[in-house]
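Let's start with one chain on its own, the form predicted alone, as structure tokens.
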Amino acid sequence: MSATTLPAAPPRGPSFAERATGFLRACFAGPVNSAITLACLGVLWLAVPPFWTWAVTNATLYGTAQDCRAAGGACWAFVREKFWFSIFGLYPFEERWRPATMIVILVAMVVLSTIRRFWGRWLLLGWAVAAPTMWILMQGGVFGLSFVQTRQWGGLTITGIIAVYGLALGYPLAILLALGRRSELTLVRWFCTAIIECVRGVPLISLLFMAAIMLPLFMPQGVTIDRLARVLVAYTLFTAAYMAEVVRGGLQAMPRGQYEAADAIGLSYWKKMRLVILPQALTITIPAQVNTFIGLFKDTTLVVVIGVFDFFTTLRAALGDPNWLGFPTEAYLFAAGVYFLLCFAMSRYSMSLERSLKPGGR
């Protein structure tokens, strides 16, 4: 009778202790390494003891100016009592808690839809009620809400609308596009070769400044369009311009073979795309289109060139509060923070969205 045969226990990952053993060898491994280790050990050395005095030591938490200027460190204070117009910009105050709510709705829509067994027609379905929704709790003129012009809307508030509907509204577009341009139709791929070229060769600014002041120009006497929804076609149109060219790339580095095997089994144009082709090209091409998204949602500082007040924008305007004067450094400091966190929120997520989606990942 022979023995069983115990399944082999998976390998063991190196340690902690081995870990940094590994890294100190790697900092030391030479002269020109040590030397650069050093170098670097004696920067922190003169730069963070200072910063940490000036930012945890003598920091002032609570308090006003005075107290600030006082203290000799950091004014967090200042950041606390303009976090919330930060936040909602010129929204009034006691109507707050419609962007309040509208927050809430994004963000839960947003983590949704980065766990994969949400993906489907209905987590579409939800973003299809979702997206309105949201529209009506800050615009307000129905069901009893009052009507709050777009140009009191700002803060983090406009900033999470503009990146999330110019995104998502943009991704798929990018799509058609690189399809388009790829395309065995001749019109359609100089359609799209055009709309990618045109919106690529200029800056982002510019068409901002043909949404917000020359489209208006062009329209029939008495037909005006929302300036924020000028804004959102503008960001659109330049997210799918450079999506696209990402999406083309993943496209063209498919192998051939893997056409070929979708057309020997008899599937049509459309299905090879979607079943086949699509998923395939955009699982490769994850890095380079976080890259860009990561791009584009800094982008949206450059609103406030046509008058709409992002994130960034309400944190200087609130420097000019004759109360608070004197502390940019903490409000850079602040927005640096959030955009940081928001952004390193995205790189984390497409790493670990890359390895599930590796032959073999869950």
Given for the second form:
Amino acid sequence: MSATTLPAAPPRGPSFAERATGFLRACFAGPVNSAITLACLGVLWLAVPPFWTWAVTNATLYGTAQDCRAAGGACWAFVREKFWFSIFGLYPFEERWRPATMIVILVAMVVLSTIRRFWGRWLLLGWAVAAPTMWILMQGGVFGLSFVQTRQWGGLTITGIIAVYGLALGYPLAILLALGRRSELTLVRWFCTAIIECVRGVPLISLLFMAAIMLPLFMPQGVTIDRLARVLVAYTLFTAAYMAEVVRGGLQAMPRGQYEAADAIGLSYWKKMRLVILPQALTITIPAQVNTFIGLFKDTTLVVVIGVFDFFTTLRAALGDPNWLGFPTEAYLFAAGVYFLLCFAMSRYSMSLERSLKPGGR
Amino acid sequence: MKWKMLAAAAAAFMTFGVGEALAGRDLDQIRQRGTLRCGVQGPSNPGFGVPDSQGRWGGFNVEICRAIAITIFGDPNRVEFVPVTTQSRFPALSAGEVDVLSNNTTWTLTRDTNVNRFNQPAITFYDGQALMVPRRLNVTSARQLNGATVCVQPGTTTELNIADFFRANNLRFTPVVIADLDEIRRAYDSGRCDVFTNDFAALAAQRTLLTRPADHVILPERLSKEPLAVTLRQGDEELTNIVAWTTFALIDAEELGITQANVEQIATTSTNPVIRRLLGVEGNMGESLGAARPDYVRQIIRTFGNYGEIFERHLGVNTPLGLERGMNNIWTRGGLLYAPPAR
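Here we have the form predicted alone; I need the corresponding form predicted in complex with the partner chain.
Below is the entire complex, every chain and molecule, led by the chain shown above.
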């Protein structure tokens, strides 16, 4: 499907009919291929019609749980009923316009940040303004906004906040850690290595548990740090430790000549890194970075252990509604769809970024 | 600099020590904060504590917490609900993340003593492990289940209890061990096992999800005792009293026939001294308990009704859970609910 978008595509590729014939011929080339093709078709024949009956023919899109049970198919009415709850979670109902506005700002900023033309000082400035604005909008307590505790934030909103803030704060930290681990200053090297190994050596779930539950036990009575802030710190550290190793891989893959050339023209350490080494090292590690990003994004669901209602947990909470008992399949399919869309978007973006950053590919 | 820090540390330690000695430390903090922090089971617990489509908490345990808030503040909305999991509930309570747990925690000796040192002053719900079987088996007692296949979750007390029960009664059974509750339900529904076992309230919730709920019966035997109680830290007798006597007031109100509908009328016309004391018409019970207002019970009943009304609204036979009152009935009607005299 991407053959036509490739900049280096040949002037005239095979036509659709030619490609289709080629595909079919490959499917039935020889007895083994034919057998595999037939087996696959058989499995599809057994699986697809019942799924179609359940998900479309007998499905209920409007109505109550009773209507759903009577129809016998998928209960998409349940997903419709709980849709906004899955976005906003436990945030006070009257104030839902606030997380809604925040999501709009967040999505706008993320989209702007993906466009290379906007990369620069102004974008950083934009984030510097947007990040606190979004937080104030959510938390309130000033400008006549009622105060909403972070424990009431939830749904896709909180998944977005944790993922974006965690990855955005963790990424620069990861670069620093990676550079530190390769530093010639022994103390810096030891320190960075220790942080990376310690954070990477424990599961995220126990790190979150430490931050949320154990930390307050060691704090003096009456001193509390906001729980979401503690979660964000733990998640950021975790992100940084994992990303740091990816970045280090990129740094080590750089030929010695690049370092020596930069030294030869008299660049300082930071200039050498910023202008010569990092742009190349980060570019070649994009697939590994996105792989880690996607993994970490899905790890946000683990915040449930400390009682934060992220998107997935909110859906699970919706399953307990006595009026809508018994539709877990629909809820999980919906969740899977949303996570797939977000991860797929990340993956496609990384591929386009790789192409545009390739030397000579601009 | 060093000395200053040391002095500050000493001062902090001393204020901490003094705070420790005074009763009502937690209650003072709750009053100062203006809200009660109530731990509820997350993500949700059908009938007991569930957020609705607008993100508002409702359910049996939730209303117990709101009733406690009425006693403390005279306002059912001054509660922050903090979702906790079975793993995080006790650390959250110990660390002061929550003031009380209202999340189906069983009252046991080790939770009262040991390192936890919790108080569980009044039982709000009597649960216990129960067995569900298809009606077509014509079984009326668990003792008729010799040779049955039983679906259980591995590594739970449920699994141990059922093994104990069958051994104690000289019966044989074949366990079918499945980790996930939803999977167990499907296995039972498709006939892979004859018996589905879990705590009674949870089992009733699972029954609503079967293909034909009416074709299954929950047997009368209880294999374990699970008295569920609001849980709080030891060391604050005032708060403990408030939790206990708020629960007792709900039970007393039902025993005395005071309901949401008639509470105002009874309060103004009743000559029964027990009722007049309970509703704050005479005496000073509210004051001695430290309630926000003398007629706190009247306000609780006006807002939520008595124990029976709360039960019927969230768990009773007309809800999807469809629980019979059973043990959770007033003692005069054959149940176990028995509140000490409020006088």
